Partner chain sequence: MSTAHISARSPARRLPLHWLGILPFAAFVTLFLILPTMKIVVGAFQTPDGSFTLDNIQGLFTPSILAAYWISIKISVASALLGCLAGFAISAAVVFGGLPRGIRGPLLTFSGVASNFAGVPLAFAFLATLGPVGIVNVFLRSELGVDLRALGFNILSFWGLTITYLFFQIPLMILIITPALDGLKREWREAASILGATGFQYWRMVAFPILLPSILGTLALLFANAFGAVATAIALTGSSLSIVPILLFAQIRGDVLGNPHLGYALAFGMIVVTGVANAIYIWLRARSERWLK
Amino acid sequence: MKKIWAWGALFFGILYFTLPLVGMTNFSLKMRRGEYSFEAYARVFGDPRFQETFTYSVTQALFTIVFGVLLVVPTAYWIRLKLPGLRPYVEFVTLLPLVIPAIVIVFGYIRLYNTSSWLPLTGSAFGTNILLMFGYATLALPYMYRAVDTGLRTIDVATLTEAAQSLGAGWTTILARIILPNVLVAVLSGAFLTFAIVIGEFTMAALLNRPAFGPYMQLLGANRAYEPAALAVIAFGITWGCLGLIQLVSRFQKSAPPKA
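Return the coordinates for this one chain only, taking the form predicted in complex with the partner chain.
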């Protein structure tokens, strides 16, 4: 009796989750009448707008990751080492982007950094790109900070720092050659998640008028029939690929006992 219910629940779940995936894949292959083909994919990949927006989003994602690592790793390290009393507050702040909707944050950007303000970031394309990168870094902050903080928990920050210092290392050397390699797995999983977030992000890029992949997908969805399904398959593949890579790098993590 119990088993029937369990199988029933599982069956329902599998049905609900596979149908849309099957639906979009099936639809994306049916561009030519009466036969299955990769026509829609060929159209998508051949579209110069696709190449432009995809390249733009990948570039933004890479810059966001570099900026995020440079911001989060030293901060998390410093707080563990010198300011443990601040940990709960910093953790609270890093979780705020999950509470405040992205659309509200970007609304604030537009009002705060418009052309007539003290820091007119939206005045130029370059400035807007920078602003968008900061916005992405904010969206990724909860995931990035958590990943790095968890990674730091598995190593003895204080001992490593003292050892490095007594051998004459400066702060840059300590961070780049001692701390970063030790939390590399955590940083990488944060990076892949950031990548997945940035590639699919729509709201911020659309409202800041940047030619990113998310707004392109939305525009294509409003005007075409088959290409959007192909794009959805590609986007799902990217998300799947990023999370698969997280699993893969996590496997390389030494299973050291966590130190609180």
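Switching from the form predicted in complex with the partner chain: structure of the form predicted alone?
Left out here are the partners and the other molecules; the chain alone remains.
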């Protein structure tokens, strides 16, 4: 009986997630009356605004990933090595973006860094881009930190550090050539999640008035019929592609031996 319920729950879950996607995909292919076509997808890819906003969001995602790695990896490493007592407090702080809405965070940014403040980041496009990157890094912090912390649990941080120091390695060398290669798979998992978050994020980019992919999807959805469905399928494919890459790199994490 339990097996029947388990299969029933699995079947219901598959239907729950796939039927809306199938219906949306079917609708996106009906732009030409009476036949299936990729006309909506062609118009989306041919739209200069799509190319501009997608390129902008991909660029922001790459910078956010780099910033997140530089922030999280040394922090998680140092806490696990020298300050294990602070770990619960750091974990609590990293979980705050999950309970604090993005709109609250971005309004705080606008209030603190407007043109009349001591650091007027919103006064220029470059400054606003930096502010948006910090916002994206904040939203991705719970996922990046958890991924890196999980990777650090699989290796003996203290032994690797002592071995490297006995050979004369400094802290920068230890992080770059010993710790990072051993948690690279975990870092990549966090990076793919960060990429998926940045590509679909709307609130921060819209309120900071930046040409990101999320606001473009909302604008297109308010003015078109078939193109938004095609764009949603594309965004869904990007997200699932990132999840697939996470699963792929996770297999290497399970089988790869620690590097010394």
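The shown structure was predicted, so the numbers you read here are calculated from the model rather than taken from an experiment. Residue numbers count along the first chain shown, from 1. Under this definition, the rigid core comprises the largest set of C-alpha atoms superposing within 1.5 Å between the forms.
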| item | value |
| --- | --- |
| Post core alignment: Gly237 C-alpha displaced by 2 Å or more between these two forms | no |
